[in-house]
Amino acid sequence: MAEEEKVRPYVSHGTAMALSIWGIVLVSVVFFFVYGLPDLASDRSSQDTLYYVILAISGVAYIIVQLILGTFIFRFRHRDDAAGSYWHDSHRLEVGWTLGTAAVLVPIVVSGLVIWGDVKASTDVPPDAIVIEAVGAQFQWDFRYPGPDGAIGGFQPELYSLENPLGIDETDPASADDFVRTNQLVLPVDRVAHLRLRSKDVQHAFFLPNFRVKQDLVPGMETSVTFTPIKTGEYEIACAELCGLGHYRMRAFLTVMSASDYDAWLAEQAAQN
């Protein structure tokens, strides 16, 4: 009898840990349907295309792996009169697993590769894109546009100070007509942007979420990204990486027009600048 009694726990405990690993299962997938990527506002759709197959494939993978393991714990849960059994290594097995996930993972790494080399051929800025100059600071975006002759003027480090927090190069003539916002960039849509990315004191990253763009800034490094808008729209920019105490204030907004809109603000700021 005093047997029976310590050895009964454990059959509620085999029970038990199966119905949590499927209430995880269960609550898991409830969460996949409810929070999802932020809508697409931008040409990379291709990588969205390429995430939704990789989650699809390791959700099922983890839905069955988790369901079996549920169920294994569950019918093989402890007995009195239940004998184990044991083998050692299965060649056959351990061959066909490992040719099974390759002929699944190989296709997504080329994949990954390709879409990735599209991202980085996209540096090579056409003639008609929209250049602008993105600048981070703690803790602040300040984003430099070119005036009308369509050039964006130099800048020296040297040159920083709280006059010229930017260290604009006034004696290059490229920049007498430049101006700039601070934590407001305007685009117009179907248009390629190419955006140059420097950072003043520490690393910060450039993130856009709907627009699948996100590119670190490195003190003494030149990064750009480029990608057209294809929504109208305001949008959210973050600096995804930790640069400080003020960290969570370096918000600035993307405002996505039509071309017709664009030309008129861009006229609008030229004429105060």
Second form
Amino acid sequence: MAEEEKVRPYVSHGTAMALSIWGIVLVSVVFFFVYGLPDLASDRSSQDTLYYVILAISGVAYIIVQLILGTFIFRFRHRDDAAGSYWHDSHRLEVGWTLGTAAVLVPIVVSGLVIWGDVKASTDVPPDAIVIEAVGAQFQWDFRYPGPDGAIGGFQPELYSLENPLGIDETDPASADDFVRTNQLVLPVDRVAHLRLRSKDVQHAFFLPNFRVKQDLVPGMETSVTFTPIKTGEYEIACAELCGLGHYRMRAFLTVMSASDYDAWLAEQAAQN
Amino acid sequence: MSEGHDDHGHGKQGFVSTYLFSFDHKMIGKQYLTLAMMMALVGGILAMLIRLQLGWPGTLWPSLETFFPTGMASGVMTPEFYVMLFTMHGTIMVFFVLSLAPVSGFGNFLIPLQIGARDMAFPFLNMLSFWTVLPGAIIILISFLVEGGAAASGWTAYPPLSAIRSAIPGSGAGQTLWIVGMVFFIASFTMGGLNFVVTILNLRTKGMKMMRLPLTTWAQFVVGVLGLLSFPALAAGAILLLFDRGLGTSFFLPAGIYIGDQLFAHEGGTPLLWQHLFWFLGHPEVYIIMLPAMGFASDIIATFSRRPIFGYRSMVYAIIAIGILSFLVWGHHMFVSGMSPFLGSVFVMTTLAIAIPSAVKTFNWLSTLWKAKIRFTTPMLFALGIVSLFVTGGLTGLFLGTNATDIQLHDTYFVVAHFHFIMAGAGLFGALAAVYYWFPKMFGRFMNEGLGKIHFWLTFLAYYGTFFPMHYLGIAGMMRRIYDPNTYDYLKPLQPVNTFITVSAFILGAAQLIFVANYFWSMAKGRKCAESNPWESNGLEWSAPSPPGHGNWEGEIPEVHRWPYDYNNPDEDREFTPQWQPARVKARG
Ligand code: HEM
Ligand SMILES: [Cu+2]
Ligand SMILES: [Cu+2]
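Beyond the form predicted alone, can we have the form predicted together with its partner chain?
Up next: the whole complex, starting with the chain shown before.
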């Protein structure tokens, strides 16, 4: 270091660093008010509540810690008067912030686990839930409805073919009235939907941005999601797990209808079958 | 770049034994650094191409067809090429840049100097480790040229995509080379880890107790252990994957896979097994990248604050705690994978537990700055940058580590933002800070300070500009690894954000060229550093000549009398008291 720099070591850069950090905090926080979660259309508001709680906690921590960092950089950027201090341990402080951090984390963990438990408790699917099979394949979604008998028939991978893409087992009586819609899912509002997810080829992820629903499809096993639409409308369905070169266009639609429209739609489908 | 003073130890020093098959830890460290820098250029170009596509999806760039005749055929990027770009970008950056530079590069260069040893414990193994990783790197690079192109299943290489050739074009020879390259990398890295651990445990000079080690060396020690314990899991996984690909086994493949009108005969495996094996390595790996950066930050911040590091003991415990916990959290990558939800809940607790030692480190750094007398050299600016990036990236971990909120954010750009701050950002800034700081020791010259400052400012601001807005994209629901977000109506309004990010990324990328130029220019022409301790620092490495000759110290290895953070110790009469300074009782009046 050149001699004069030992005396005044680039003080202006300290000021600039402090200003940059403060500026970054300001700008980055403002845009959280511009961009947010997609409109919620399902009963999963508890996930959003927790999201906002964590956003508030981590936002406050972010602002405070970065502001302190900037302030210390500014305040101690250079002092002709004093030497650096030799203070380097404080049992009280260290225990304090260790326990303090833990105290903030515990409620997050606990509420996270509780909400997770609710969302994942798909073992108790109510009897009046609509059960639909969703099949992912490079690069489309097929939705198989149970038809009037309310039961979805079986499938056999050996039966996969261009004519029978879902490998539907026609010998299963439950299959007879099933019908399939490609890239188009229709659900009634305010009724529990239970989707059984399976993949024909690689992994995919069933992602409903507006419904706070995401679940991987894993070949060889069945996964599922359970949720209740609370708003009618048209929504997009996305694939969120890399599944090949067409991953970006593995898109489908979800139409949420009123109960009466849905019944009419079902009747129409049954008539077409 | 003279190594000077070559008459110690290993006999005559021709060009081949000095520069190619050197046993000298310093030369091996430099070889690793050079390799990492080359790989960073490749990884960086790939990132620029990713951003080019996302900034202006589907635009024609006819001039690029010359360089990428298939990937950019007739000037438009193909989706195949895009998938390869981010797969190889992630692979190269994680393994061949940010594991090689801070760990293999600086670990090798610094450990003997910081603990007072003439070399690593196993110099031959050390040489071998470099010559094992080099073929790995070459294999990874040439995989772009084989039929079907490079691997395209993401840096995570999830089967069946990575196991079945017809699943994606890159799943042919490219994926095989990816696996083989990784096996070379793993073999090399475990050799290095073994060397680190044995050297640090056994070769410390007189007086260098474990609790007097600089935090950089503590970090490298834990990193060595992590590497030794975690990489074998990936090695096993990679070899099983190779079997599934070539020998018809079914470790990762279940019955009933149907691709391209063909039903595969596999039976009994599950892709989730790969995810467990991969993330059993993958999570420790991100700490392999981060811990050295945290060590560098601690040493550099202490030096230029003219302050002892605050809470040294808790810093050491935090490093160890992070190391242990890093083995218990892998499942947080798998909350929505189909793994048992109960298991997911367990991983939430272990994951958020890691936040505690991380917070401790942050508070200790802040306290180190309290009542400091800061010198804003380029390495110090980068070290302060690490603290800022680490705070930002650490806090977003709360959203992802809590399973209930991860459902929405998993596999979106929120994750891309998160890990580019905490792992890539802290790691990159750590490597850069380390280069500026230890450059005089490595080459006997300083890097140009003016260029360094310009490099810092562009990098720091453009880094935030590039990666912070990715949080907004992720919150708004943009998936990662998608070639064209405008396929979705709800993502179309986000295009301005993507364009902004791309412009920032280009500035960020260009700024790194300043660094590369400065690095090579300074090596030959930089201001000479005559002193052994130019930064007035306390670590033992600053007692050796700049650059140190073969064997590091000309006479005896100095004895160590104190910890490396005695700045402004009121019991001493100097502003700083290096580790090799015997204790003296000052007459206080
Ligand atoms: C030059 C600055 C960089 C830019 C502009 C950049 C940009 C990106 C972008 C846009 C993606 C997401 C691609 C996608 O999901 O479609 C990505 C992925 C990734 N980046 Fe970077 N990156 C940079 C530096 C780094 C560094 C230094 C690392 C070091 C660890 C890194 C590691 C990764 C990884 C692991 C992925 C995930 C790849 C995957 O999804 O398989 N990046 N990067
Ligand atoms: Cu998909
Ligand atoms: Cu996909």
